[in-house]
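To begin, one chain is listed below as structure tokens, in the form predicted alone.
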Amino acid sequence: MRVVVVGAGVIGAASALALARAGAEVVLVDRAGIAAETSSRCEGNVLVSDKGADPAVRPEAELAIASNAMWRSLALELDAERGDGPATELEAKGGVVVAFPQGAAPLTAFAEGQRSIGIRAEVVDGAALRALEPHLSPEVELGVHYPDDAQVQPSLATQSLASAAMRRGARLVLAEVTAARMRGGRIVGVETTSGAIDADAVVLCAGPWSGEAAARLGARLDIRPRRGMILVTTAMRQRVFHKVYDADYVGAVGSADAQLQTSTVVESTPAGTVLIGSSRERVGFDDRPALAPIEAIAAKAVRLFPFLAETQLLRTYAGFRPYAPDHLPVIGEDPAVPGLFHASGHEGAGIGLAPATAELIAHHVLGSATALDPAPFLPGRASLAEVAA
């Protein structure tokens, strides 16, 4: 079976690997190259800490729990295949979500709900919190420790996934998809700027551009770009030991507001730099430099870690996240275009959810076995249609 995977970000690369492993002939198509867009403009989060237990979003939490475990074995496998150094730079360093006094009670309640669905979340305060993060502001009253949070180097991890797929026979085509090839009401390939590619199935993993790409293929998919900015400091001795963020981050992730929202996310990298985020705003694909989110992110980060006030910024960068209006990824066959499968709408969780998403794609396209429940993520689900309407 030949499968065209459109988009060589982390979701496309992971899907290509899962499909190739299952025996498919895979053609990975991207207009710019592997990890050229969103997957190289993010922090590499592999989180369970930001996933809630409420019924509307619980399916994503369960997907995140499964995918988090998959990343551990996948990173070891990719490291072994590469043989000359880490293939993903997976850091299983855990996370600490913190609250100032007014936010302590909501954070504690959120963690209690998470524990009810199997997420490890330990409330810490006082000396225990300072032992985890000694450079936190004294204003911080309480934290929740999430030992299963992790991080990968997103561009490297995406490239390693794609390389592993190509070792199993996948091939990469640098081209832009322009239209669908249809026969008998079913998609049987794609037209590209480099020519036509026949296929038995097409998997669309175009991230924030998935809505536009779906329209070219005769489908309707409500995926919207959400811009986020990240600050990077110069290298320093390590003073942040986990992924640390304030409790406002969860609210920003789940918000439908199009206006600028910022929350504090701070973490060190193996290179010694500190990544500081994050912002969210819906401004289309406007990638012009924006001072307002940088100022807001910096001010909140200094409140959390006062030493950052004396730190020099190396650079800032922005990326677009694929936002689904009902806040769940879209994974499965298009209800109107047989043979077209979607894997998008992960917003800022694409890195973390990539292995589980890929398993679901292999299940939908090839019938591969999975213990995951595919139903909540189907493109024809009622919640997505209701919000889009």
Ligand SMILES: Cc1cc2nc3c(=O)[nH]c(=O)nc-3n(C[C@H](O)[C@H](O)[C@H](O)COP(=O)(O)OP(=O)(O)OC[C@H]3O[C@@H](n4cnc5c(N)ncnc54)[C@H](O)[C@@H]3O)c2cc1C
The other form holds:
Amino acid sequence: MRVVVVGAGVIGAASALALARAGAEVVLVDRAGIAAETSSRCEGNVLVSDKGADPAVRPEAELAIASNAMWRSLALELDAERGDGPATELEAKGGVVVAFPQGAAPLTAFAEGQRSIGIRAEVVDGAALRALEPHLSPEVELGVHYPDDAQVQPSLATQSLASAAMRRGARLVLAEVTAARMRGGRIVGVETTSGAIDADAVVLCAGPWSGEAAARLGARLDIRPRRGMILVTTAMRQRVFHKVYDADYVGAVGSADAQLQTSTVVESTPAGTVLIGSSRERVGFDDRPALAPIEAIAAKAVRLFPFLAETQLLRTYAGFRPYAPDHLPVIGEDPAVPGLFHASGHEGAGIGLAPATAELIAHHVLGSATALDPAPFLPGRASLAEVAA
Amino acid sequence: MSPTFEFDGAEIAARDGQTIAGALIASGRASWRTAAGAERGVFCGIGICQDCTVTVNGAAGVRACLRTACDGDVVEPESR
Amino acid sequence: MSRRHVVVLGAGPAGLAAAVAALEAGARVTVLDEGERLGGQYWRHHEAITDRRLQHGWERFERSRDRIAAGIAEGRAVLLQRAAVWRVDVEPLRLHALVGKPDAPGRRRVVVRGDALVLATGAHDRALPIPGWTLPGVTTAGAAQALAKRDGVTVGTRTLVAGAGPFLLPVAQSLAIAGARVVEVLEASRLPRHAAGWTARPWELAAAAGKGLELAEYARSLLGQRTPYRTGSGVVRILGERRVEAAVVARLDRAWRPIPGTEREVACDSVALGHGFTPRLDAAIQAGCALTEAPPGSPRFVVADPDQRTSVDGVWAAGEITGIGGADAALAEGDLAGRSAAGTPHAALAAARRRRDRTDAFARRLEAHAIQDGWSSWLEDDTLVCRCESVEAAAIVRASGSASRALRLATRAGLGACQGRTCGSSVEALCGERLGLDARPLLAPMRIGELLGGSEATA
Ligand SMILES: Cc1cc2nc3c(=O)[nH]c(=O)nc-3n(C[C@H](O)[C@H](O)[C@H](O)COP(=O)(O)OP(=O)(O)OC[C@H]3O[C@@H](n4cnc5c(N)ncnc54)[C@H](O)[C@@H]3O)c2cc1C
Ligand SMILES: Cc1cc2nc3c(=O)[nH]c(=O)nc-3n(C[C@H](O)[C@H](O)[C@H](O)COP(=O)(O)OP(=O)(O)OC[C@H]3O[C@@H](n4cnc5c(N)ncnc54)[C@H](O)[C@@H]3O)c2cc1C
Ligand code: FES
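Moving from the form predicted alone, what structure would you give for the form predicted together with the ligand?
Zooming out: every chain and molecule, the one shown earlier first.
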């Protein structure tokens, strides 16, 4: 069976590997190269801490818990295969979500819900909190420690996933997918800028461009870009030890508000720089460095870690989170175009959710076994149809 | 007046208006930072390369080739 | 009379000329420069320290400085020195600057608005990576020049000056005046007598190129020091434990490949490298100005129309960012840009255009010194190409040509403190593709706290 995977971001690379492992002949097509877009313009957080237990978002929480575990074994395998250096830079450093006094009650309630679905979330305060993060602002009184939060170096991890797929026979084609090849109402391949590729199935992993790419393939999919900006500091002695973020993050993820929102996530990277994220704005694909989001991110970061005020900024960058109107990933066969499968809409969690998404894709395309529940993510789900109507 | 500043514990006398880099060179030093274990000093001399950075009065990442030495400055070497 | 407010970024020859011309045309003018003193690279100076023999065209500098001072007294000019411009917005026009001691925390944040912008951000040296080039004692040629002029010091006492282009000559002279012995000057290009470039003796210049006298002076001082000037030669390795102890010099072929068997060791304690200049384009790129095309590793420049207008409405460009042409070209371009930006119509600028066009001859001569591809053959696998992140040549070559942004990012080349300003062109040359390292969201280093608390607006 031949499968064309469109898009070599983290979702396409992970899907290509899962499909190749399950025995498919995989052609990975990307117009810009491996990890050329969102998957190299993000942070590599593999989080469970930001996932809530509310019924509307619980499916994603469960996917995240499973995916977090998968990343750990995947990282070991990829490291072993690569041999000459880390393949993902997975660091299971844990996360600390902190609240300023007014936010303490909602945070502890949120954590309690998380514990009910199996997320480890320990409330810490006073000395215990300072022991975890000694440079936190004295204003912060309470935090929740999530030992299972981890991070990977996202572009490197994407590259390693793609390399592993290629070692299993997947082929990379640098070209833009322009149209579908259809026969008897079924997709049987794609047209690209460097020729046609026949296939038994097509998996669309075009990140924030998935809506546009779906249209080219004769399908309707509502995926939109939500810009995020990140600040990068110069390298320094390590003073941030976990991913530390402000509890207001939780509110921003599910919100559909177009206006600028920011929530602070501060973390060190192995290179010694500190990444400070991030903002959420609906401004189309505008990647000019905007001022308002970096000012807002800076202000919140300094409130969390006062020492950052004197820290030098090296650069900023922007990426576009691909999101669906109901804020859940879209994974499964297109209801109108048989043979076309979607894997997109991961918004701010595509890195973390990649292994589980890939397992679901192998399940949908090849019938491979999975313990995950595919239903909440199907493209034909009611919550998507309602919004589209 | 000739400003005097402290570098890594030593007193350095600068000429008025001289940069920290100029004064360190005048004091016989060619390097004052380490990068991946190797020594570095001035390279571009005009604020482009960041090779010459020092910590001045507690603030890291100050380009010694741009910053005029001031009386009483406490300058420390950096390593990256 | 113009009622426009012309904002000039950069106070080197181009920016000063633009500011003066705009004032003459009646405009209001604001000049911003990160430097401690006016003058840019060419007129870098220190009132008490700089040896007057190192100053050229000084009367022109003094006239420009005085004209701007008069403009300030009239209330038509504003000068912001020690003002690092970290961001340029063009719609509407706004320059964001941090004013205060360089890199000090808590500088004053200022936003300058205006009707027209003249970009005159100049250039910095391009130094090619060479085994051993990170040793203390190795500087760029421009650093040697800047240290001599502004600080009255030299990094060593026996200096080898190497690279390409006529700029090596003033550097050698400055080193000599500041007290170092210049052991040799090595010019990588072969400059045949009859070629379009220089004659074998660089001081034999047509006076039309404007630089004749100045270069002749440098040449005399080299002769006085008995310093050999060798063409078709370069430094291919720098030796030393903790600092420069010697350099290996070789003859280079036309493509700048070292010719085997010609290596010799030269004792020295310092090396000044200058293989040409890299225009400081980041402000122009941020403003959205169109750039010329060039192969990876070769400099691009801001595209300017006959009146120095860029492709962006309300933005002009002058000096080294529109093409490396030296101070005379920068002055003539600045003058034209300043007048045009102040609203002087095209028809009234014919004389200024002619003055600008006369400086083209010198710029064309510089083409004979362009970097040739063979330089990469003097690299060793472990030569550091990216100085900030200590990335070796072999790692960059390995990642090159891959379809993977990830691999290139993983080398970290160009991602360090200087943001690819030093190694960017070399990394692109080795990769054989443009990596976009020069599109920088922040034009100058700043501290996170400096983003807080809003800014002070000037009209
Ligand atoms: C600022 C920011 C921070 C983030 N932080 C995190 C985080 O900490 N943790 C986390 O898990 N997630 C994070 N994310 C989200 C994460 O980056 C994305 O969910 C993820 O990268 C999406 O991967 P993807 O493969 O779907 O898309 P992409 O990486 O964008 O890949 C899509 C690919 O499709 C290609 N393509 C598109 N159209 C075509 C076509 N017609 N033909 C051929 N190729 C095509 C593109 O070239 C591209 O390479 C963040 C995102 C942003 C913006
Ligand atoms: C180190 C060095 C020394 C040189 N010495 C000589 C010499 O002795 N003789 C000679 O003939 N040529 C010399 N040159 C060549 C020089 O490029 C030209 O002679 C001439 O100075 C170019 O004029 P310009 O106005 O285009 O640019 P410059 O003189 O380079 O002026 C540009 C100005 O813009 C300012 N600037 C740039 N970006 C910003 C920003 N973001 N914020 C605030 N300010 C900014 C800089 O501080 C600078 O003052 C030297 C070049 C260098 C790099
Ligand atoms: S020597 Fe390059 S920044 Fe100071």
